[in-house]
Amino acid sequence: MMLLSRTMCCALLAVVLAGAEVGAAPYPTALINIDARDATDLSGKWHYIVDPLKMGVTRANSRRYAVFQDVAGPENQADFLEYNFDASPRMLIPGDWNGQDVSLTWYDGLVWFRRTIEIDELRAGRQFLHFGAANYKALVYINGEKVGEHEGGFTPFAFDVTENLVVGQNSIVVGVDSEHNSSSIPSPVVDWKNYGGITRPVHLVSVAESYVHDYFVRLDSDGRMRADVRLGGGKVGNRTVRVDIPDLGIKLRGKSDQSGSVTFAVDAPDKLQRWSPATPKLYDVIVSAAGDQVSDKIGFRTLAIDGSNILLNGEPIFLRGISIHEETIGAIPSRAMNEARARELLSIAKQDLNANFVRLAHYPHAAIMTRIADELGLMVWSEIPVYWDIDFENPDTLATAKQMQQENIIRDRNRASIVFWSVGNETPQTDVRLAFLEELISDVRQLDATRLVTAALHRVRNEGRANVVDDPLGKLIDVVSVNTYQGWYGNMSLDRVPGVEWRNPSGKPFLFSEFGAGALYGFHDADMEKFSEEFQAEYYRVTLEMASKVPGLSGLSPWILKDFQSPRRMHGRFQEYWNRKGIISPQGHKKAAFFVLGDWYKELASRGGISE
């Protein structure tokens, strides 16, 4: 590569590193940091049609059903239609069909979707459709015509639609179909609600004819200061590219490459206050190309591993953790998450419960949790939904796996709140499951080098009394995290678990990355039974006194924040289709278990020598 040198202002030395590299998968063409952008907020109420036969899709050739082509007619018999938009009812967009619409609450398949929107002007330069994330197949059309589609319900993308938007009124046509199966991620059977819908926002954005397509500015290991610029559009090579962080006097300029790319590097300034939990600082950067601006508030600090420590800016840190399902608090929750809902959720966790660490499970949340996590300082377990028992040997799954991730990593790698990226859950200990993750492994390592590679192992082999984590995982991660639940399955007394033992043989940190037990909120039962608020709060009592033996613990994140629905939850007693292993109620009512925990956490982060 070429290098380049420039004086700035603040008399450091910025070198320009033409070339970016990317990832295996292709580039995602979503485009990140919408809200920064010229964007047209598309939310509101669409009318919707359910196709539990998938005829839009199965006799799209046929008008009558072609649901896509969105028709105003009939306009005698012969031209008749089996659907009709503006007849059909509407639900608010960003949301979930199942929490809206009773006859849909455990529907599986399609709808459609559609909205209109009037244009004055064709505007110059590009036009993105973009989505936050719909769940989980997306075919997307406007005026009739098909402009796209994605699979994946819990990344963005979007399409190009310059050429498909008319001055007058537009129809956007959406088809949703949550329906998974064997080559899915998830696969079909999963322990949680699958929320069918365009689950998140819905923009019309407006670039330049060369824009600033993505960005990633951090600060590195080497106490150095990077920022890589990628250019989408036309004419992208050799145009002035700029990163601004005015409050810490840093102008980078430089030039891109051919391919649209640029990478700056610079001295960290002593002035530099780093991002922590206890110091959530964040910066405003501008990045800025051909035109066209975006504006970014970015946390910088360093990640490092040393031994069984997990280094936060050169200092161990102990992970206080909750693990959290992207589900609203409310007795009809919802997967639409907005500023309020992600800030009450990881407040409780933050404020109340003394945490700082959450893990987002099982798949990517909405964007406004990880920015809300950057803001009140909680470092974030990010991951992909490879979970249980997908498969592994398919090259369509994977190649699906690859491109999630991506985009994943690449919305969300601004983000300082971010410290493990994990590649799955819970997955089976075979040789073909290794050779599918060691590929995740090795694209997130060439998107992100600056994140700790993680995933939840659950197989352990025993010794006495001693569970050994020996997973072949094991060696590919940087942080070996397991998920037990002794004493709630299986036939443990609680009593024995404060004196089970756990062996790592990696020497890296270990964490527990789930534990837990279920009980109803406001039930009660002086002998502890099951699912009585009793027997979770004496369960958390006796596994974080087994957890504080384990030598090398760099953290745990129990399962869960929030009672969750789950169709796999059957029992008409305690559950009737929730898992309950919140230590928070449905309605955010606070469980016995919660003040355990909560009061471990207040004493750890009292102790001197633990990071806050």
Second form
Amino acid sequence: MMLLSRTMCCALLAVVLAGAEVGAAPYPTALINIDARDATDLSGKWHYIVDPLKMGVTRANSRRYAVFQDVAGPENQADFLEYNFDASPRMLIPGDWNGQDVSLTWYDGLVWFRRTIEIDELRAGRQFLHFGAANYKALVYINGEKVGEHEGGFTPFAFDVTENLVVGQNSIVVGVDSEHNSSSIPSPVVDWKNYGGITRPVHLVSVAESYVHDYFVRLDSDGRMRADVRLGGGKVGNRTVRVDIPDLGIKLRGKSDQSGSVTFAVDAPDKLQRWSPATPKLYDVIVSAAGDQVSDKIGFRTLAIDGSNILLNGEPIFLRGISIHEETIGAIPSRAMNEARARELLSIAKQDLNANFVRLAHYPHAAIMTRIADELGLMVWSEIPVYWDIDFENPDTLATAKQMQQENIIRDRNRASIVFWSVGNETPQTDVRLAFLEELISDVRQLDATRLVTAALHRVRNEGRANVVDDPLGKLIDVVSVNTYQGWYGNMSLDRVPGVEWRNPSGKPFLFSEFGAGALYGFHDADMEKFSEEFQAEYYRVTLEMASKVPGLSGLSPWILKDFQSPRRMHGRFQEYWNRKGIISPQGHKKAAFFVLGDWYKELASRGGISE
Ligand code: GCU
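Condition change, the form predicted alone to the form predicted in complex with ligand GCU:
Up next: the whole complex, starting with the chain shown before.
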């Protein structure tokens, strides 16, 4: 949960006391679109101190262990201090610690990071310290004073540090604890490597005293273009707000209400070119108010459902997808995405695999991924890591999930590529889970009524040769998605897979959100032993044959594009802590199955229409 900094609390108090118009409008989520703002990138080498016993937290009152004070330095040698950042090693931020220090390959715990910044003069307006993400809990200090903390490993957060900065050297200390527990989202039990650290960029963002905090500009199914804009900072009420889309000749003008919000609606001009995988058109959108101005590139399209069809811009579309974990290509992969690495992964999907859809599993990926998906023309499944069995009865866990989902949606809801918000993966069919997810679905509807809600289900009822999908969650979501591994897990032989039937009594659009088999790249076996490329290729052939017969199937996102690191995959010959279900190897080599799927998608795309 993000705490308000002293400044924000004071500002809030001042407003309450003054009874004047609502002043600093502190929102529960960070200001958006950092790359378009006056932001200083704090990437680079930061000093770090590994704190296995969390002494900097448990003994925070002891000068010897108050790591966040960062007082260690020549002038303080008189005090016996148990740390000294200047004498500590450095690692690259953004970046996980696992791949940068071999002693931290599987470390799960607390690490302190520090860098300093020189401030020549204190600027007018407000200064925010913004993090793209830090996994899992972050404690943030400026010049020894705590400015806030955040829980959640994959979404942005920011603190107003205007009052904390001084002219001269400023010390930024961030404690990142990657440890998950029984109440966290996800729980500690996941099938991926829990990369720890400040895994996404850090910026010091300067904005005007009153600034554009966030906005949502989109095309609604009624043919109207709408824009919701929220201002932040002081004096947010009764300000002139402008939204311009020059190439469409759209100039919206309005006044913010007392809370700093304003909504616009206008008929979409006939010349609007809608976004789609085939025509990923993006428009320049400029949002300005109170001396602040933020530019963005936004695509406009509509989504709807007609029976078992998903309609993109009014036409049925088949999702030719692939699942992707956030992990770079290479023998020592990283969680830290950048434009080149994101483009590398997504271009393989778009160009080599002929996909038009990616499931960005199992958590919100870096913002750059959905920006590149917008540009390349890939529809996106975005999800929060409500994964397997979490503590569905714990109100704190629900609060964390709601906050994480809100952070994800507010950050990305201007991305035309995103078509689904997913609220869970393979969660147990219990009443408490249903109530928990119902809350999350209700929040999605509030935050973004334009997109479809889904979840990856996995429990099906067998009726003879048929799998019947009757999870009660199916009644609450728009698109019923199922993970299936028949032919890999369990004892079904591959020759029986094409005969498996599926029934989806909901009649809603139906996706296979996962299916896959492991293969060690370069391991070949004519008898198709499991983990051979031949087995994986045959598994794809028979599973795609099964899929092609499923009535109402609207798409698939097989598991998974690339082998990925996982502590659960311990087989000494075939896995060595890699989940081998990728259709490309860690270094990006295509396995035989890649071409089976790619050919199937190419043939589908060649039919045009439904599989554009
Ligand atoms: C599950 C799960 C994935 C996991 C996969 C597997 O469906 O959703 O996170 O990696 O199966 O077993 O490989």
